[in-house]
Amino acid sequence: MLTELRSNIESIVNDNKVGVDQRLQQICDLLRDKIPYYDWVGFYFRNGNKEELKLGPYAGEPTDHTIIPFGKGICGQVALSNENFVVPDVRAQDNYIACSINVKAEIVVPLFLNGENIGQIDIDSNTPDPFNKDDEEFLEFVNEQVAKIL
């Protein structure tokens, strides 16, 4: 399924008639709608020169976590580590920010522009341990595509 979605992502990214935020929203909606275990999909971006992330377009339940300091939670850790972070069981993480009591697992993949970590894609799942290497590679692809329009 993830392989088939690559062409959809490319089509969204290449649609220059639509603004960047709208295209990011379309990507979030597509991933949430088409991948059964992607229950919340969103982009976080570095907030100017501040050591924090700011929520961008997302699909799923509303969240209070619109600003996340670097180092806090999974997203904040990825902002510092520049590495993918797969969490099979969020309850086992000390530095986890709970967005919903239903969330069981999370994957966060950094988004690079010209070699700099400028944000990330964040996926929450209500399914225990659903993410694998295919998800990581697919989300890296998504972020590579997104970087082309930022």
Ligand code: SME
Given for the second form:
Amino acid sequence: MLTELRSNIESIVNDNKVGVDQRLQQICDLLRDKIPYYDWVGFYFRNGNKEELKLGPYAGEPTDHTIIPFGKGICGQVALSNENFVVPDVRAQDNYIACSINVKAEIVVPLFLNGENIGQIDIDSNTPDPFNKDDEEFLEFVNEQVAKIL
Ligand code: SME
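Write the structure block of the form predicted in complex with the ligand for the protein whose form predicted on its own appears above.
Complete assembly follows, chain above in first position.
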């Protein structure tokens, strides 16, 4: 499934007639629709020169957490660590920002542009412990594709 979706991602990214935010929206919608355990899919980007993340396009329930300071929550930690963060059980995390009581697990993968961590893709799952190495590699691929149009 994840392998097959790579060509869909490339098609979306390469569709220059569509605006960048709209293409990011299409990616969020595609991933949420096609991958059963991806219940919320969104991009966060660094907010100008501030030490905080700002929510970009997303698919799923609206969240109050449209601004996340660096260091706060899983997302804020990834802004500083530059590393993928896979959370099999969100209840086991002290530094976690809950968006919905239904969320059981989360994965956040940083997005690099010219080697700089400028944002991330964030997935919430209502299924416990659903993510593995294939998800990490797939989301790294998504972010590499997205970086081409930023
Ligand atoms: N759970 C995230 C906050 C963002 S929501 O998942 C959309 C965190 O702990 O950073």
